[in-house]
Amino acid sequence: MSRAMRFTGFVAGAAIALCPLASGAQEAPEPPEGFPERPLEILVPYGTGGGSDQLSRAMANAIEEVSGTSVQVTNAPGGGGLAAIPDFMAAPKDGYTMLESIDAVATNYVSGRMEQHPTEDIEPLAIAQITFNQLYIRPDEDRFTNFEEFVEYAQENPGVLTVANVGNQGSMERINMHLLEQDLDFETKQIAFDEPSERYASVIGGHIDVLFEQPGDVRQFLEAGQLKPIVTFFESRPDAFSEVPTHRQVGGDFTALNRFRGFWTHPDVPEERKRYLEALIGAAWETDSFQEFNRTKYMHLVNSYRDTEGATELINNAIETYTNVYEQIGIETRGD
């Protein structure tokens, strides 16, 4: 693939930049008549413990601050976030049950593996997050230290080196490091693990070699010592990471995807039910709370909220840019 062809689409990277991010309290929307009755559910297609749990946890607790409606937090992990789709789309279509998930969805759909369309057969009600990537390795690991070193082994040892993240071909954590891994002339072995505990264990642990992986998901690991960044997928350094190089800076020549996170409902909820959702998340991403929350998790370092109708332009633009990445690289896709 020539360099002039790289991500000639939008990327969830390319159109969000470092900025603060707004905070205030939020009024309740006012509820459709007789809704809700009983407490709403969020399905997670992840298990617990890992960025899409966490988030949805405390999207729930903003919610019941909020508007006073119990959440019920539900993980149906497996398929790489495919297991639970057919729960959700077999759910009354009642407004009761959302859908948390990822960028996944968009990935899953080009390749085919997802028949739900991501903006039509489930309808978007917000993203809540959109964050950068990094490469994790052990502080104590003696075969490198940082990302040059890492680069070097590997260029010795091709296919070696093993990557642990959340994705199957084609997600945006293999594309990444699919483009890093061409434009420096090495090779790894990429790992999937849908239970984010067994993801983190395996490097820290020693039985894997380097995690793919959202900073604010492994804060913890990060702060104990346990974890240590050695490469940014971003155009320019967060301040956060400010002694970490991006990947532009040791010569990956792209635009690097990014993770986004939001919540679904099905397109055939009654409209003022879904309108209200999409207020109701609106309004809970506002509070103080949720928003020290994503401090925590380094997501106050881009301005990643998007309500229904931005949603979906960012996950409309992302099938587009997978699609055409993936005819790129030589990735079938759905219309193959």
Second form
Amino acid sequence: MSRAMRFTGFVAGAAIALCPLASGAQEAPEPPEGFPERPLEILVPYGTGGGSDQLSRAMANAIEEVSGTSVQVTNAPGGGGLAAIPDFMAAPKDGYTMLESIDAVATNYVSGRMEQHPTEDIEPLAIAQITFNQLYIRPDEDRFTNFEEFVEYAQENPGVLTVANVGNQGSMERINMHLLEQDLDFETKQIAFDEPSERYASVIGGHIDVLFEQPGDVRQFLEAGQLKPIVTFFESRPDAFSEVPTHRQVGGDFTALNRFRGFWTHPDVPEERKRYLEALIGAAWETDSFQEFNRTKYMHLVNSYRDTEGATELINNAIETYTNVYEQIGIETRGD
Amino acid sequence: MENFLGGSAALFSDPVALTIFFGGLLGGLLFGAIPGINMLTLGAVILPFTVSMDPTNAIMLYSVIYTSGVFGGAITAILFNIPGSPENAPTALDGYPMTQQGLAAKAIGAAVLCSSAGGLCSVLLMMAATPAIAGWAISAFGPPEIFGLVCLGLAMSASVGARDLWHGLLSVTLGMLIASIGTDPADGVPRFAFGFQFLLAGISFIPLVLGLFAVSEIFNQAEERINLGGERPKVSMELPSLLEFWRMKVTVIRSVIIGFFAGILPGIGAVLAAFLSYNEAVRWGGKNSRFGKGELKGVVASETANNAATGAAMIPLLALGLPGGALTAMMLAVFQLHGMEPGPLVFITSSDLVWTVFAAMFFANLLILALGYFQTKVVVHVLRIPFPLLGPGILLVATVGAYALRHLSLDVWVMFIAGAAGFLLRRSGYSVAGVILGVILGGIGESSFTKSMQMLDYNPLLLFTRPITALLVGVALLTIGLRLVEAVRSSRRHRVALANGSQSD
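What about the form predicted together with the partner chain, after the form predicted alone?
Shown next: the complete complex, the earlier chain at its head.
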């Protein structure tokens, strides 16, 4: 089955060359008059310890490093990333509060769960991570040891195997799984977790069978031998996972949707402050310490930085892509 | 052992960590000793300021305050019959009569020694047991089991600090209602926000804690200023002789065991540990014992058990991410402020932090021995600080703390409203600790229930096909059921007694 799943144009990261990035010390951008006079805040709509949280804390440290302004990270998990949106919209529109979020802003907007348009009602400053996904199992799992056996087991026991993810219906996680299951004809049960540590513990502890996650978020568990990747959702095998087959190689005939994570501000924030924050994130991203963080999170495998303009384009394309996918697989969109 | 040495080295090689360690130790001792104001007040006030600390130091600070705060209240309980904190209440039952008989030094000596001994045993048991329990928990506790444990915790929380079961249950329910304000964790549907955008994100935990614990305490104190009476007694400390200590070995060992197991249960903690242990000491004491009239074993039972509960209370927090009491609930908030989630994985992801905390609690218990002497000299003077100076000072720091975290004046409002509510709740016999546990456990419980339902095809009855969940929910229902029967019976007895009384008039 290929139908119209072969999207050209945008699919986050798919067309991106696998190129390691140059890094270097960065000059701090010139701040506007009277800003910032107190610590900045990054509001993270997911729990502590997961990818969004790790990114935000690394970014906070890098911003502190380049500007001397301290940055506080606040977690407000719940509702597949939606619970924090009201808090962000209610915060003063003075540029002190930034929202971290992920591709869920696009999926939630398209499905109508989120009122705010992710490039109009909230304004992207920059995308700081674009990364691919994998499925993981326990290394001591005895019902299946690789992707092929996993699919066989799932085909013999439809709807029995559980998959831990972080998204709601129509999310990047569920769409990727849906497309793979459709192409390979198997069925699993999706369970959404808002707290990352609980998600990982559930799989490692044997309560949930499979984990859907990005490799950087679970690196420590991969290194400790507590999780084992069985398939990579990406066009080609990344060097770090050369032994793991891609979804294309196992028979998935679709362009995988990648995770992107970035930072937003409110459109009513004064223009000069928005441009300063954009420059600040850009400079922080280039610091040696942030680049080192990127390497530990396998984030150097793809060119994963977008400034405001690039981010806006990427998010608008994502909205279009998800709208198309939803229509094809029969999920209601906000227009329906 | 290697881990413990590593943790100790981390603690003693860092001057900042060491300063925080001693600050916490003294802070806990002083706040524990000032009647009315206790370590929860201190914990609430410093919570917002821990954001800027290194996460290990912040968690370590709370564990040290916990250790020394539980002991701190013993001195005033013995000298003035005013327990610094509720967990020292049974200490006063025999400690104060001893003071009246001129045996204060001996009572204090025994309290210091036994707090330290109880605490050390507990820390050693905790170090031995927590990693194993965490390892086991990861495979035994999935979302349905966590939900079962939360049910048990909520059932137990109903007996913390309230006047009776009804007040306890209502306190916990109020907490759960507060937790449900905002946006639901599964689908992002607004609840109880009444269209008010500030409520969509829920009630922020830290201003709530500040209000319920610090502000309501100040209001309370301002209303009924404690009169300590004229002369400050001259105090000294006399450690019991080895022979005396040996004679009390059964009491000490029994109290350690009771304290440890009471501490390990979510929602119970040090208060119940002290009361249970005192009860058992009386029951085992025989006819000729002088409990209530100045029996040293009474002081020993209570002080050993309340410190033994502190190490144990860390086990559910670290191994499962479930706080056992109000101070461990604040520790959970400290973890979250620093981007960490305690739970089985914390031993994999932050093993250094865990062992530094274990080492700090060990040395804090050891140092109680030395500081106990110092404290008996100092505490009497501290009690001379007039409340009109102390109260507003704490209020000021709390206000700064509530605002500092998010720079929203809304949080200051939340703090004062929670303070006024906490003041009224306490006066009417409700428990603010029960409210806080309701908030925390309610949130965790809802999230684990949502996941359990996804796993179990939305059939709640399937929860009972999982043995641990069935056991935990069963025990929770039984606990509430038995206590309800007891409450109904005692109120019926009360009514009958009243009826008989009015007839005979």
